[in-house]
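Just one chain is shown here, as structure tokens, and it is the form predicted alone.
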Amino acid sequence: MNRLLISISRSPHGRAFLMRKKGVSREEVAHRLDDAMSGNVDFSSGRIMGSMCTSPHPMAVEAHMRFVESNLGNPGLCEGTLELEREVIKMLGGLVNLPDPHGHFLSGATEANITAMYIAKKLTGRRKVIFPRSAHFSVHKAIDLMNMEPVKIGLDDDYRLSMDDLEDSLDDDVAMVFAVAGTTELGTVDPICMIGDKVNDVPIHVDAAFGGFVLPFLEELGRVDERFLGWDFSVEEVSTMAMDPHKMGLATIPSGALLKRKGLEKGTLAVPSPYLTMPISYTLSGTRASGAVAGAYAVMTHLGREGYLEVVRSVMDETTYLMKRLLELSMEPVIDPVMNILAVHHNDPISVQERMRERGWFISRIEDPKALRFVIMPHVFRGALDDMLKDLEEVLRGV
């Protein structure tokens, strides 16, 4: 990979400065960034099959260029910015059965997860939180920053939260219940409505990051086992929930949101800000992209319902096309696919993974139970799937 040189020269007071001491054409710059895309790999290619990401949407880049230099951190200055997220909000929660959504647009769950475990902790003064093993790693960030006491637990059969395990770890000391619509590993879902039969006053956090832009799709298409119904604030111990528009919603990088039901939004993150063009801020971040608000209205609006199912029946009828093929290769499915993510037992998948990487394929592993992940988003297509199956079905008679 070519470089531009970078000199080194120091000031007088002997600071080393890497950036060189003249400017360099917009021709040369161009051509270094053009260097470093190269070193990508490009969703467009179809060969990325581990990923939760995928080509945002044309109408969300544009709409993120336009809106690209306005910060809705201090939001007197782009009120415009301010009434787009409003939208977006609404929409979000129209989605996943909140009907007065309250909450802000964030750089993705993680940052969702962190906040709403802070709220959780402030709102009920206890420090235990509850999460199965299968809940993304943010928790786990989460859970240091905040100084709380990790309960995690047990899955069961269906690889979702144990309800006997639950049950054994409630107590006066639980601040959360964190559950999941959609695990990163599998893309299953947690029994969230007989959580929250059991939880009593104990708040409960859907990661629905992934989930969220698909289990409503998969609902009005029927494709959805009864098991899984009953996920989002429909239950009325849901408090808060984490979604993603950069993930199915094919919105721009990073785009997430906190939902949050009517009196969890002001006064549990407020911090004074008095030189902004608000006196409060409510979010963890103080600079908030107006770009990915932007972005992730112009998509969520240009495709509407109509279009969000036909993505989601595309990448199922995918998804369900390849567990056939890897049935055919004798590759048993860990559970059938609850969306468009599908995982099949083998017993060394880390070879298999970096096998498949030397061909230029990206996919995806888990270790427990051991197994190759593959998530079916937007920009993969069969003729890709079909060029990935017979360079796996080669590097699985070599493992």
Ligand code: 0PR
Given for the second form:
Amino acid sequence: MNRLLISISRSPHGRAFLMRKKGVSREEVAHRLDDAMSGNVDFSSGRIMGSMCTSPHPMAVEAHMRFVESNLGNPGLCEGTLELEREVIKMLGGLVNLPDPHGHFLSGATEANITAMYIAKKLTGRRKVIFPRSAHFSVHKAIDLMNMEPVKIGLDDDYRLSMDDLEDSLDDDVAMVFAVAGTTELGTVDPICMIGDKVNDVPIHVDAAFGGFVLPFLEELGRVDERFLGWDFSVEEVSTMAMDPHKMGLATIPSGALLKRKGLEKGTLAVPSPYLTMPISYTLSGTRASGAVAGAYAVMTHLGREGYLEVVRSVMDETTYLMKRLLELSMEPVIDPVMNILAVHHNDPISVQERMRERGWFISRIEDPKALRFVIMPHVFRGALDDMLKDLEEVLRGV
Ligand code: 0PR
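Please give the corresponding structure for the form predicted together with this ligand, as opposed to the form predicted alone shown earlier.
Let us now look at the entire complex, which starts with that chain.
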């Protein structure tokens, strides 16, 4: 990648310029980009087994590129894109039982989680946020930014938010219970229906960044355990939800959404934006990468529910296959996979991960309990799994 090396030149005033004075040709730029690209790992290799993102659907890429100059930060200039945003929010809301869907298309679940916490703080005027230790680390960013008080609680034997701990922690200063539908590490689902029965007026935010595009289809396929039902807006106390089209939705990055139950307007992040084409700005980001809105719209409309059912059916079949093969290697799953995330116990996951990395495989790990973690996204094909397993078997013998 040495073509990327930048030479420093100095201006007469001593300023060091890292940008060259004369530009280079289109071909030269393309060579440099090719060099940079050769340093990246391609999803299509099937070797990335620890990522929650995947190759976006070609329809999403095409639509993204067509709308690449659009900026929903100034929506009056792109009312067409604004209409697509509304359509996407409606489709997402429909997947998760949100009547009269409201919300915003954002950069991802981190922004959605931060915005949801802002709303909860404004509406309740309270400071505590209860969250399970399985919550994604974005919860810490949100708490820190919003100057909230973290109340981290434990998990039950199935690695779901502990109802006992929740009941012990609820008090008059709780602004939000942050629950997860599709935890990052294990893909499990907190008992959101049961949480709803306990919270009284405390709003529940559901982080369904990953699970939002898996659970509705698993339900339709009849492949979800009854214990995990009742995780969405069908639970009355759920007031906001994060959902990421750029994960299992096969949309382009950055694609996230915050869905809101109607009636939360008072808490909405909204500041005057008098010099723009619309008088109020509703999102944390000003300028917004809005090509992704068109991308999400295109892939969701093109695939339809049947398309996603097929995607989910296929990744679940591959997850089941991987589990069977790992059991043959005497590796025990931490939980029976709920979605296309599989973790197996191992007492030294860091070494295994490193050895596998040396062989060109990108698998993930968990610290507590110690485990290897696989995310079986649509780009992980059967041949890649078989090749990975051959290497894993050798690595395990040597570790
Ligand atoms: N909530 C949950 C449950 C998540 O799993 C994630 C991200 C987030 C929130 C934050 O989402 P954004 O990153 O879209 O803001 N989970 C993955 C992770 O941190 C993101 C990821 C994706 C990481 C692809 C690596 C990768 O290759 O592990």
